[in-house]
Every structure is written in structure tokens, then in C-alpha cells.
Protein chains: 2
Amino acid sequence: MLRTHRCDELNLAHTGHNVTLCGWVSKIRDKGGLIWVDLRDRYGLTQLVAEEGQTAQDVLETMRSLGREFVVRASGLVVERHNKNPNLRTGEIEIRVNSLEILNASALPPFLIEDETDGGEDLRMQFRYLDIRRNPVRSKLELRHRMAQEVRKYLDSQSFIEVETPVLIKTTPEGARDFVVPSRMHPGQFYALPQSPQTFKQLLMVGGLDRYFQIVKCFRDEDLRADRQPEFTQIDCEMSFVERSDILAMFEGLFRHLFLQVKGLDIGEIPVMTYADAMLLYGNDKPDLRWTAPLLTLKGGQAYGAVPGVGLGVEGVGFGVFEEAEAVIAVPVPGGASWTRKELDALTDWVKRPQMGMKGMVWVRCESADGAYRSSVDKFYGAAYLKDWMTRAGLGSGDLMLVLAGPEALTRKAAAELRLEIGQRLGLRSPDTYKALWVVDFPLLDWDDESGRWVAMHHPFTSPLPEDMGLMQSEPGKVRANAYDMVLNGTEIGGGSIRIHDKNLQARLFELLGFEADDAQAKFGFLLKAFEYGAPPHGGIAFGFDRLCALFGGQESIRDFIAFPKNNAGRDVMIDAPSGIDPVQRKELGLP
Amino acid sequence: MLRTHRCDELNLAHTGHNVTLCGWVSKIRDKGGLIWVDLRDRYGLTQLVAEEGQTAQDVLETMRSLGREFVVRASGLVVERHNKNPNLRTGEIEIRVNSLEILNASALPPFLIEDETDGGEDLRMQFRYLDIRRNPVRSKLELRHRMAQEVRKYLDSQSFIEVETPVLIKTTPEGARDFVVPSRMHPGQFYALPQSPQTFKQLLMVGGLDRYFQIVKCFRDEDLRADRQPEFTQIDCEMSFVERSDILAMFEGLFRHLFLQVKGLDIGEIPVMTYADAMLLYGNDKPDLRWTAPLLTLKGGQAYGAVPGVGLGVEGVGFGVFEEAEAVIAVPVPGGASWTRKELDALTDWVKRPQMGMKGMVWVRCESADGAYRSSVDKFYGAAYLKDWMTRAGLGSGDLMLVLAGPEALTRKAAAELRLEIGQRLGLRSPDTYKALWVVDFPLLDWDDESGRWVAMHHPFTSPLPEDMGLMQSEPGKVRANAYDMVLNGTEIGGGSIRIHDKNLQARLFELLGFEADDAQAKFGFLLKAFEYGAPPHGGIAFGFDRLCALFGGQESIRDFIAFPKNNAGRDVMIDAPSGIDPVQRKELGLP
């Protein structure tokens, strides 16, 4: 090695050692007589320092012609620091040196190598090697590795295996589209990229495999929104012979693994919702249980097993906007008795943008000084009315209720933001606060309006559940899917589903799919046939890992938890790709 | 879970227990009375009975039902067998079964799941999730599992971060064809595939990483090879601050490490060989050291630094063929002294096929009778001679020498063969032995006759040894690399080296390659600019991880080390890929 110490080592126990060390210069200080080098390398910084006098005068001379992210080698004496720096871990000593050589020399770097940058997001991702150095993103690529670490420690204690699917395959059935490769050993034919190992994962269960596994790349061909990747990659699992319960406590282990031994953390046991409950309470099926506060449903929700007639409701008090509602929703917002007019419109405000589409908000509170129930529409529903609303939602003295009202699905999913949005500003959604919950029951299929046909909301592999398979025929709208996600503070990590195992029920959901038997015979055929050959019972779940990440790095942006993440427009602006080819390959593979 | 315990678990000390298993029926024997059924899943096998009179008739009934393959699920009591199995670990027990349920009913396999099957390669292929049912298949996968778990758990260890590199990039310098894919919202453009992730580990370092590793995912599009596959695995790895002593000590610990919990052998220091030596005494640069015994050059080799006038030669007595070959080269038989004269015509028929060009092959012994040297061209060689060529390579009474001769590079590569088919016959090569090797100081550059330019022997990064560097302008031809390979049983199963971090002498080595400027830039202008920002001295290495199983493996051929492979043509027969795609999609990505 080129170095006896990483820059993080060295302390008052090596006072009087000599020693090498190798790294980047991220800041030096020149006193005249004096001149003091941060040495910087992945796991830390040290000191150097020169002297007039002391200092041999070539040494003293190479250190003046350092610049900023020069790459050298200093050997010297370690010795204890006058003024300590307790920040540091190596706060304590310094390094005399009495060698010094410069490894490689550096351009100033476009921007600033530190924690808080000056560099805008398309000039660091363009200098991507050099955004590396910076702490905040290394160690976020650090986290990375330490989860995968984990996570393969933990599912390799319980039996799986890792085994690599091919990425050179066939069309997956994940509906999204896929990237293509062209074959030029086979003109006109292609290749797809793995939308994710789904029938792949299947087909080890056929085999036998028992339990799989894998970190994975996956490709989606999709128009870019913020913050997805045309690649990704995911943990990608299928147990056999398993019901829904097994599989949900094995990765309940996972994430208790994970928590603990990533973050030092005990997140107990994770609940399990219903959609319909999920949907009921929270407005939608990824609710964000770092305070459990639900949604009232003062009127609809039936869908969601809402029963009608409880408490006074809001009707026969001839509020127009309540009574002709489809449905009406109460957002409870604990303390907020004492927030503002200003404030309150400003949230009326923010409801009523396009895309959250509220007509209006009305508000009720319970005062904290006398206890009174006022209200934005208490011209209409008297203090019965306001107090039986509070009740039910939980609410008393001091505490406000946000109320919306308009078509139910419109509403829920406003009123679910709007829960959001105040979870927010009471500093409910705190990064460092994790809460867990699986969703259970899903619908299998949903109505397209626009191809006027069923759709499979999760895959068309997907089991229905066992006491729903007599509502097959008769409604298959009600059936219930044999599903589950994965959600962590509001944003869905995971899902999976007990998979069909039988060939007649899977011919069955591929027709009420609309798809043709020729097409499913095209597409997955060989999943098909091999589901004659004995097929045990199976069920799988995947995990976004990118996103997992960032939700354990307590980001927003799985971006910096990727080393070479893409832009919106699916570019590496560093590489420069994707870029034109070669004229001979492109007639090797018959391209125009 | 459907079972209470797995096919491998049960034994004496579960007598009296009721269990239930799930499985695969593998063996079925119907005597009248008494049913026996194997049942199998991946950790072992159970034997199921039912007996006429004792067990319920339904459960009988659906027993005699059963065909191989069935998928069920059967409960009962564990009791003590009266035949017992001393090779199987349940042995000793079977289970009474008083409930069976069929999951799923099994056509009939087109190939016998056993250990030795009636199916082909292209069966077996087509049908490769029963195929994976097989114990010889399926402990390959579980084999390859250990070992990217261990290779993860030593890197971890020493600190290396796993950092998983974009797959959706532009050409990398590898040389082999790249496959390509187009991309739908830059009409015209596409990404390629990656050959290795070596330009972005390259990036890793310069971004501060200090160790970095990935199993990862490689694809050449090349005219396959037997056993070569379009998409293989890499082991990657880099490192910054090092010497080449650090990463072959670094890496002989993965090796040391791997034998040991793999397969519990320790395999000893793993020694260093130039490239000169090997080329010189085993006539490859990927010795198999199984056995030792070297080929003895009698005549040639200078290249690789034999000194000639050393013995008696084989100048001067007349023999046309050794005086007008270029190179006379003797390959060691120990205890091949009585090998038959049809043996010996047999070999000489083996080296005189065209793939190795021969003219004919002399042999010379020493009997162990009475110490007589007899030779095929003892005509004009005299006991001397033949007493002085058999002492060199080490050989005595009992023992036999083959010597062939030609041009240099011909005989060379003929004698290295030669001595791996008397490995074989001699029983040298048992795959059960290991025997490891570092080849170091190859030539940086290779003279290509065609293109009538030099070419990079490892790739365009690798630096020279520093004290060739003096030899860069003046004899390029003679300056050795900085690299090194990992040869296993005579397999080169990894390769890396020193790069160069200077851009000066990049672009001195893109010159000397003959890349004109403006190419280097459009290639590996994003690395060029890189190296301007303080790149640190690195190294690394990478080793084919589907070989290194196969080798642990103790098998010649990868495939069955992949869980689908792709076949010679570079397809999928199971699922029937390169195919068609939809013509929209065509439309889309601007395709005829």
C-alpha cells in the first residue's frame, strides 16, 4: 500500500509514529511561516502541517504548490494538535510531514468538494466523479451497500438463494414498455430487458428452488417523471408452499433485520390494513402512519364499508354543498384550534388548486379558552352537529377538523393530501420517525373505462383470494386479490402477491383479462406449460431498492443513492449517452 | 407455511410426531398392500407409506392416484422404518400418512428428474425448470449462491463497497462487439450494453471510492463460442492507493478465503509466475500446476529468455528435423517408460491433427529394467545426448520424454497441449485439486500483423511496469505490462491490472494504439477530462465468476452453473427469445 493509515486512523495513541498517508487536499491554510493541509480520503481527513524552519524547505515548497483536490502522499511524525478539534476523529494530532509528493496534480474542480456545494444538479451530475468525494453523496452509496449487506445476510439465514435471471429475454408482462435489443445473430428478432424477473422468479418455484432471491437491475422504456430511472433495481423474492401470513412475517423479519442492524432501530411489529380500511381512513392505500390520525367520513365511502346513519351526518340542515356531496371528508388536525383566518385560507387556498380540485374547506374547532365549537358553516349545523363531528373524530378542546366535500373519489384523495399537507406543518413527518404497515386485500382487477375492459392492478399472476374465487364469474369486480404492499411512511416499498399455481385458473383470468388465448399462448406460453408440470403453491413479493434507500437515508430523491443516475430525459449527461453508433454496426443489425 | 418441516429434517428422534411435507412425488412403488412414495422437495426426500387396512381408504385411493411429479401435501405420524436407508438423511424414519392432498396433478415429465436423466441438452434446456428440479442442477445453483455470498462477505470485510454501475451506457473499450439499444426519446441514438463496468470502477476512483466491487452483469454480442455466453458475470473489483503486491495479496485472501469456507481446503500461498517463465516451461500463459514437471526447451524459446549452448543441444548429429526447426521442445512423462508402441503411435496420430500442426513427435525413454536410454531417433542421437535431455527435464529410470519440433509459437502451443492430454492420461487432473497461480509481466503491447498497429494485450488502461516506462518510445514491443492473471487448474480465471492514472501517459498509450485524437476523445473523452481533477493511483481486477463456479464446481462446461443459459446461437429456447416485437413498438423506436 501506498499508505500505512487511512486519514481517519490516527490519534494521541500514535503520537510519535511515523507514517504515510495518501488522499486529497480538500483545504489548506497558509500562515507564512506556518501552513496546515486537510488530507482527505473515503473514510476520513487529517491534518498536515509545514514550518518555516522546521520543515525541510523542498517540502515546504511542494506544500505551497497544492491546490485544492491535488492527489499526494505525506509521510511524517504524528504529533498532538495545540488546538484540538473535537468534530473531528482525528481532532486530536496532526502530521509533521517530512515527505511529501504530489501523485497527481488537479484542475480546480467546477465546484466546491464539501458538504454543502456550490454546484447545481446538471454540473454535478456531469462531474459525477467528483460529486462522489463529497460526503453527503458517498455516504449515501455506503448506506446503499450496507443495506444490501443486509439484506442478502438476512434472506441467506433463511434459506434462499440467490440465483441471476437472464437480462437478455422476452417481453414481461409488467404492461410498461420495454427496451428492445436487436439481435445480429438472429436479423429482425430482439431482445427485451427485463421489465422485473417475474416469470423468471415463477419458474424457479416450478423448478423447485424453493426460496429466491435476488438484487436486481430492472428496465422500464416509460416517459420520465421526476425522480424515476429507465434502470432500477430491485429485491426481488418467491417462497413456495407459503400462504400470505408466511410471507408477510419473513419480510417482516427483513425489515426488522434491516432496521436494526442498518439504523439501530426497533420498528416492532408492522400492521396490516385492508385496502378498504387504508382507503376509508386514510383517503388512500399507502397511508403514512407516523401519526395515526384517520379521515372522518361525515357521508360516502360505502365502497370502503362506510355505513351510513352513524352520528348526526350532515344533512337536513339545508347546507347545499354537504347535501348534494357525494361524499364528505373530515381531516382532523389535533391542536390546530388556534391556527389563523390567514392561515386557513391559505389552506382553502391550497385545496381548491387544480390539482387538488376542492371547491372550497370548511372548518370547524373546539376553543381552547371555553371549550365553544365554532365553525365556518356553523350558520347551519348548530354545536350538536360540531361536537358530534369532533367526537367522532377523536377531537376535543383545542383542536381544529378540516372538512371537503364533492365527488368521493375526487374528495378522498384530496382529503388524503390534505392529511398530508398538516401532518407536514405540525412536523408530523419527521425522516428520522419510521412507520411500517402492510396493505392487504386489494381488488384483483379494475374497470378501464377506455379499453372497456378488466385490468390486473397488481399482475396477471396474481391469486385471488380464497373465499372471493366464488365471485370469479358472478362479480369479478369484487373479487379480492390474494396481494399485499409494502408501505413505509406513506410511500409503497414493496409489493407482492400469492401467485396462481393452477393452469385452468390462470387460462381463466388471461380470458377475463381479454386476453386472446393465442396472445397469452405468444407472450407466456413456456410459463404456461410449465405450470403442468407440477407447480407447487407460490407467492413473491419485490422491494424498490433504490427508493428503500432513500427512505433509510431519510431523502425524498433516490437520485444520490444511485453512483450514475440518468436525468429526466433518460441521459447520462457525464458519459454522454445515449449516443449515435457506428455505421458498420448499424448494418450488422439491420438498422435504418 | 404448508409443511411443518422440510423433506431433509426427520429422524429417529421425531418418531411419534405428526408432521406435514410438501413435495414433488418422485418414486411411487404399488405392492398390493403397502404404497411407498417418495416425496421431494429441494433440501432432501421423505418416504411416505399407506397400508391397506391401516390407513383411511380415501387417503389410499388418492395415494394410488399419484403420477411422478404430482405436487402434494401430506400429513401423518413419523415412525421407524424396518428397511432402513443408511444414504439417505431420513433414512430411518417414514411417515405414516393419514391426510394427502394433491396441490397440483404433473403431466408427464419429458425427461426423468433424477440424478442421471434420459434427457438431452436441448430438452433439458427447453424444459429448464424441471431440469433445475434435478439434485445435480440445482446444488450447482446452490453452489453458486455460497460463493457470491462469500466473495461479498471477504470484500465487505476488507472494506469494499459493492456500487452497482449503470447498464444502459455507451461503448466501453473492450474491442468485442457491443449490444445496443435504441432509444425511443432520442430517435437515432442508443445506449449500449456494458462489456465490464471497467470505465466507471475507473470513475469510482477517481470519485474518492478507495475499494469498490460489483457482481455484475457483462455482455459481449460475439460469435458464440462453445460454452461462451452472450451475458456472463463478473467479479469486479478496483482499488486506489496500491501497488500490484497489494492486489495480488488482497485477492489471494478472496481465494484463500473462498477454498476454505467453500470447500474447506487450504490452498497455501498461491504463487507468481512472469509471464517469460511460463510461456518458456508450460508453453501458455495459464500453466496447469497440478503437476509441476516443465516442458524442457531444447532448442528455441530466446523470446522467453532460454539461454541457448546449454546440455548437448541437438546440433551436429544429422537430424534434419531438430537442425532446421526453430524450436525443439520435450514434454516430461514420469513413469512413462512402459508406455506401448501403439500408445505412442496414438499420441503421435493426437499431435499431428491439423487444430495442432505436428509433423511427427520423437520420443525418448529410460528403461527400468536396466537404465538403457532408447529413443525413436537414437540413430542419431547417442546415450549422451538422450542421458543429457532426460536429466534436464528431471527424468530417470521408468520415465519417457516426447519432444516436438517446428516453428516457435506452433510447437510451443503443441507442447503446452501435449502435456496437459499426459496430464490427463496420467490422471493429473483430478478436478477435486486446486492449484492456483498468479502470472504477472506480460507484454503491455501486441503487434497486429493486419491492421499493422499495436494493440493493448489487457486493455487500453493498463500502465506499464515502471522501469519499462523508459522503453515506451523507443521499444514499445519490449515493455511489460503492470498486470497480472489468476490462473486456476490451467484456466485463466481472472485478469487485471495497474492503470494508468496520468493523462498525459493515457494519451500517449491512445497514440501509441493508434486512436487518433479526436476518437480517444469521442470514446473515453468523459475518463480523459476525469483524470484532470486528481486521479489517485488504482488498480484492479476482474474474474469470471460463472467459470470460477464451474471450476469450484469441479465441472469443465458453465452452463449448468447459469440458471438459463442461452444456447450457441444465443437464444433462449425455453422462452423462445430473440423474437418479433409488436409493430408499434417499431414505429417507436424508428425501426424498419
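For clarity, a rigid core is taken as the largest C-alpha set superposing within 1.5 Å between two forms. Since the model is a prediction, treat every value here as computed from it, not as a measurement. Residue numbers count along the first chain shown, from 1. First, how it differs from the form predicted alone.
When two forms of a protein are overlaid on their rigid core, residues whose CA moves 2 Å or more are considered shifted, and residue 581 is one of them between the two forms.
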Second form
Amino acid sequence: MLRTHRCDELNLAHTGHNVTLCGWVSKIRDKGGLIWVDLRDRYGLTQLVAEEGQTAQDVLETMRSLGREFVVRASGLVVERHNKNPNLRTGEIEIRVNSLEILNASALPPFLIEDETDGGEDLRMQFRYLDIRRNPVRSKLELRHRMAQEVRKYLDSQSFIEVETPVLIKTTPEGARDFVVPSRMHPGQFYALPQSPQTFKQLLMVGGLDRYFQIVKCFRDEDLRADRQPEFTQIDCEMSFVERSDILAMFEGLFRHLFLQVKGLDIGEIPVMTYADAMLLYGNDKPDLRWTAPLLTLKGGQAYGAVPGVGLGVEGVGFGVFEEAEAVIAVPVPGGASWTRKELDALTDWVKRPQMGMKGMVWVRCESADGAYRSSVDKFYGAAYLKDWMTRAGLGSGDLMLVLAGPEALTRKAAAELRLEIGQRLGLRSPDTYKALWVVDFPLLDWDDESGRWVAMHHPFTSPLPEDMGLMQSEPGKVRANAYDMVLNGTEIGGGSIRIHDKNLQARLFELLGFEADDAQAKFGFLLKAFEYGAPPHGGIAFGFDRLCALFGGQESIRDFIAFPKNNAGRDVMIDAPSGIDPVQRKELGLP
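Could you drop in the structure for the form predicted alone? We only have the form predicted in complex with another copy of the chain so far.
Here we give the lone chain, stripped of any partners or molecules.
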């Protein structure tokens, strides 16, 4: 080894020892008679010192020739520092250098390699190998490593076997667009990169492996955002001879293990909520439970189980906005009665933005000073109505309610967004607080107006709930999937289902999804054939590993938790990819 120690491990106990360190020059301070150099490696930082009259002249000259990010090897004596740095693990000592070797010089970096850098995101992505030297990025990659190891430890302890599945596969007709790879050996034919190992892990269950997992790369050719990349990593799992409750128990165990080992937190039991309740109470299928106050549906919501005619309602008083609306939904704001008219007007403008689509907002409050109920629609609704609404929402003196009205889907979505915004403004969505949730009983199918057919809400291998089997032909829109999503802090981090393992049921679902028999055979004949040879009941789940790491790291963007990410346009600006290929390659591949 070129070094005896790392740059994080020396302390007063090593005083008087001769040591050798290797690393990058972080800072240089030359005071004439004294020269200090901060030497950095992956593990930490150690101060080197040289002094006129005590250090050999050639060493002093070498230290003065150093620049930022030079790679050096330094040997010397560990001594106690006079001016100790309590913020540094090695802050009680320094190395009095007697030998210094430049292993490689460095050009001036395009940005500061420091925690607080002067480099913008585009520049840092172009020089990602330099960005990785910074503590904030390195620590995120270390977190990712630790989480991967803990995933493997837990699943190995539960008798899962890690199996690699193919990367060059057949294109799939459902879901996002595939990345396709032309075949030179088979002109005019293409491989696809996998969006997930779905069919292969089902085949592994047919193969009797019983419990499979893989931390696997997947690919989707779709529009990008902060938490999405064209290539991403997921924790992919499958189990045989299980029901939904078995899957939920197994992977609740995984999450509790991760939180305990990585964050030192016991998150307790993870609650289960139906899709219908999530939509009714929180306006979306991934509720953020860091703030528990639910929405109140004053009108509409029957598709999600709302009971009409509860309380005084909103109709019969001549307020046309509520009378004509398909849905009227209230967002509770505990302690919000003191909000000023200016603040309420600003929120009204917020919900009227094009991306929200609301025409306005009604407010109701119970002022703590006199307990009186007031609203922006006092002309139509008396105190009895306002008190009824507030009481049903669990609100009282000092509280505020914000009410939206309009088409059901649009209003529910806007109310969900407003609820999250209120939670943010109240400081109730801290990244250091974690609330996990299982959401179950999703619709199996969704009607697509553009194609005029049913499409799978999850994927075409998801089994219906046993009690809904009889609805598949008569009322397919009411069939619920034997599926489940894991939600963490309002973000979907994983999902799965109990799979279809019966060939005839799988064929019926393909037919319902509009697949011709020949087409289904051409695309999935291998899977249907496998089901003829004793396929066991099975189910599984996949978690977005990049997104999970970002949440554990308290960040919204996944990019810093990936060693070499793509930008918003799906480009790798460091290596300039994607790029063209030369004419010889195009000809070999049969491309124009």
C-alpha cells in the first residue's frame, strides 16, 4: 500500500508515529515561514505542515509548487496541533512533513471542490468525477451503498436468492416506451431493454426458486423529472405460495429493518388504506400522512364511497357555484383563523393557476376571540351551515377551512395539492419525519378514451381480487386489483401485486385488454406455455431504489444519489450521450 493510514483516522493517540498519507490537495496556506496543506481523501481530511528551518528545502519547494487537486503522497511525524479544530475528526493533530511526492498534477478545477461549491448543476454534471469528490455527493453514494447492503442482508436472512435476469429482451406492448437495440446478427429485428424483469421473475417462480430478488437496472424511454431517469434501479422481488398479507408483512419487515439500521428509527407498524379511502380522504392514491388532517367532501365523492346527504350539505340556499359543481371539497387548516385577507387572496391566486384549474376558493373560519363562524359566502350560508362543516372536519375555535368546487376529478386533485401546500406552509412536512403507508384495492382496469379500450392500471399480469372475479365480463370497471403500493411521505416508492398464475385467467384478461389471441400468443406465448407446467400461486413487489435513497437522504431529487446521472433532457453531458454512430456501424445494423 502507498499509505499507512487514511485521512480520517489519526488522533492524539498517534502522536510521535511516522505515517504516510495519500490524497488530493484541498487547500494551501503559505505564510512564508510556514506552509499548511489540507489533504483530503474519501474518508476525511488531515492537515500537513512544513516550516522553514525544520523541513528540508526540497520538501518546502515541492509544497509551494502544489495546486488544488494535486494527488500527493506525504510522509511525516504526527504532532499535536496548537490551534485545534473541533469540527474535524483529525483536528487535534497535524503531520510534520519530511517527504512529499507528487503522484499526479491537476489542472485548475472548473469549480471549488468544497461542500458549498461555486459550480452550477450543469457544470458539475459535465465534470461529475470532480463533483463526486465533494462530501455532500460522496456521502449520498455511501448512503446508497449502505442501503443496498442492508437490503441484501434482510432478504438473504429471509431465504431470498439473488438472480440476474436478461438485459436484452423482447419489446413489451404495455407501459412506457421501450429503449430498443438493433441486432446486427438478425437484420431488421430488435431487442428491448427491460422496463422491469416482470415476466422473468414470474418464470423463476415457475422454476421453483420460491423467493427471488434483484437490485436491477431498468429502462424507460419517457419524459424526465427530478425523481425519474431513463435508466433507474429497483429492488425487484417475487415470492411463491403467498397471499397479499404475506407480501405486506415481509416487506414491512424490510422497511423497518432499513429504517432501524440506516436511520436508527423504529417506524412502527405500517398502516393499510384502500385506494377508495385514499382518494376520498386525501385526494390522491399516495397520501402524505406527516400531516394527518384529511379532506372533507361536502358534495360528490360517491365513486370513492362518500355518503350523500350527511350534515347540512351545500345545496338549497342559492349559491350557484356549489349548486352547479359536481364536487365541493374542503381543506382543513388547524390554527389558520388568524390568516390575513392578503394571505387568503394569495392562496386563491395559487389555486387559480392553470396547473390547478380552479376558478376560485371559499374560506370559512371560527375566530378564537368570539367563537363566531365567518366566511366569504356569509350572504348564502348562516352560522349553522358553517359550524356543521367545521365540526365534520374536526375543526373549531381558531381554525380555518378552505373550500374548492368544480368537476370531481379536477377538484379532488386540486384539493389534494392545496392540502400539501398548506402542510408545507404549516411546517408539517419535514424531510426528517417519516410516515409510511400501504395502499391496496386499486382498480384493475382504466378506460382509455384515446384507444377506446381498457388498459391495465398496473400491468396485465395482475390478478383481480377473488371476490371481484365475477365482474370481469359484466362490469370490468368495478373489478379491483389484488395489488398494493408502498407510499412514504406522499411519494410512491414501490408497488406490486398477486400475479395471475392460471393460463385461462391470463388469456381472459388479455382479451379484455384488447389483445387478439394471435397477438397475445406472439408477445406472451412463452409465459402462457410456462403456466401449463405447474405454475405456483405467486406475487411480488418492486421498489424504486433511487427514490428510496433520496427520501432517506432527505432530498427530493434522485440525481445526487446516482453516480453518473442524466440531465433533464436525458443526456449524459459528461460523456456526451446519446450520440450518433458512424456509417459503418449503421450499415452493419441495417439502419438508414
